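Coming up is one lone chain in structure tokens, specifically the form predicted on its own.
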Amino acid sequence: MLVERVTVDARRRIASSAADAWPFNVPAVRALAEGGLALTAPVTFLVGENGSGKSTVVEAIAEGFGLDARGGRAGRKYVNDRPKTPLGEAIRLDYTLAGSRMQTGPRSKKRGFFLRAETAFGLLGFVSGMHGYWEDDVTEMSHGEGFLTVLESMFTQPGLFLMDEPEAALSFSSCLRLVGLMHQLGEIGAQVICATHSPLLAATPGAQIIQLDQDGMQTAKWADLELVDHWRRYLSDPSAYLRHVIGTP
């Protein structure tokens, strides 16, 4: 592991004109600012409803590590004049010994990648074929095939790997491949932090699961997650849900 705790610099939060506005008014972000977040496993999942703050937190961690908030690899500067997000400005990462060594070493030795579904297509097409990436042209592949090419090319060694809803492009079998990859990364000393709606991904063995909701954020067990319960109920009897949506008897 590289990062053992995520905190928020109170001075920077107070100095921000948005101190009492988004994203600090989101319950999970407020909880992060007040108590921090301890990372206890090589693979961590952030789960919760839309608007719960998952993507906001993952994006800020990426910025804290020095990754481009729109995605990409560590040690590489992209054409991006956008300032950091309010949370990204205030976020602080407490590193393990391995993480400190990586942070204080040459930028070229920093290992990590941020893959976010929202911006992936443009970024991946832009860097395909460049030195240090992958040789295949992902623009000639399906969205899911392109994601797997990136994952299996860039997520291969100790580093910090962040993902924001990677399941958006992946089939069931491709999600299983990603589970295997994340588990393998954890075993070689890498660290993965992933925001997801997928009960399949969240079932990765040994992973830490953080549920974000109106009460803030708290550690949860896979079997107790609301998203797992809803998927079980839906797959068992879709009409129990659909009758409330489209009036199915």
Ligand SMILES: Nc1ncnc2c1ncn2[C@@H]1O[C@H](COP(=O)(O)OP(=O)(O)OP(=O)(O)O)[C@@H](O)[C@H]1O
Contents of the next structure:
Amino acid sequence: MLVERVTVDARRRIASSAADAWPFNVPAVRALAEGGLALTAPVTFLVGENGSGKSTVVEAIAEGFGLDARGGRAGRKYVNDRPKTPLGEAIRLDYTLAGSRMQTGPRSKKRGFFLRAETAFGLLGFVSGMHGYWEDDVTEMSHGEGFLTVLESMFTQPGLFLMDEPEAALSFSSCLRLVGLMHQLGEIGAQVICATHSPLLAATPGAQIIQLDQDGMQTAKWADLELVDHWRRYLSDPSAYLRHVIGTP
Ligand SMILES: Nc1ncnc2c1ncn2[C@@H]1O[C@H](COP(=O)(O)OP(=O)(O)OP(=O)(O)O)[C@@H](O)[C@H]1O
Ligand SMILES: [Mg+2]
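Okay, that one was the form predicted on its own. Can I see the form predicted in complex with the named molecule too?
Every chain and every other molecule in the complex is listed next, the one we just looked at coming first.
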């Protein structure tokens, strides 16, 4: 693991954004600012409803580590050229020994990647074949194939890997491959922080799950997640849900 705690610098917070303005008006961000977030496992999932703050938090962690909030890898110059998000300005990461070694070492030794579904494809095509990325031209692949190429070629070394709803591009079996990959990353000393709506991904063995909601953020068990419960019930009887949205045929 590289990062063991995420906190928000109170002085920076005031400088960057008022308490009642975005992002500090999002309950999960407020909770993060007030109590911090301890990362207790090599793989952490952030789950919660649309708008609960998952992307805001993942993006800020990316920026705290020195990754572009729009997605990309660490150790490249261009990541510092853009203004950070308000939470990214204020966020602080507490590193493990391995993490602080990586932060204080040369930029080329800094390993990390932020893959977000919305911006991934443009970035992937742009950097295909560039040194330090991957050989294959992902613009000639399907969305999911391109995604897996990136995941499997970049996610091979200890580093901080951030993902925002990677399931958007992936089939069931590709999601399973991703679970295998994330688990393996945890075993080799890397760290994964992933926002997801996927009960399949969230079931990665040994992962820490943080649920974001109106009350803030709390640790949750996979089997108790609302998301898991909804999918379980939907798959066993879709009509129980569908009658509320389209009425009874
Ligand atoms: N740049 C922004 N300026 C103002 N408000 C924003 C901005 N980006 C996000 N928000 C708001 O912050 C809240 C949290 O958004 P965020 O994108 O982090 O949610 P999320 O949990 O990732 O949702 P989803 O599951 O839909 O991806 C939402 O209410 C959103 O409208
Ligand atoms: Mg999001």
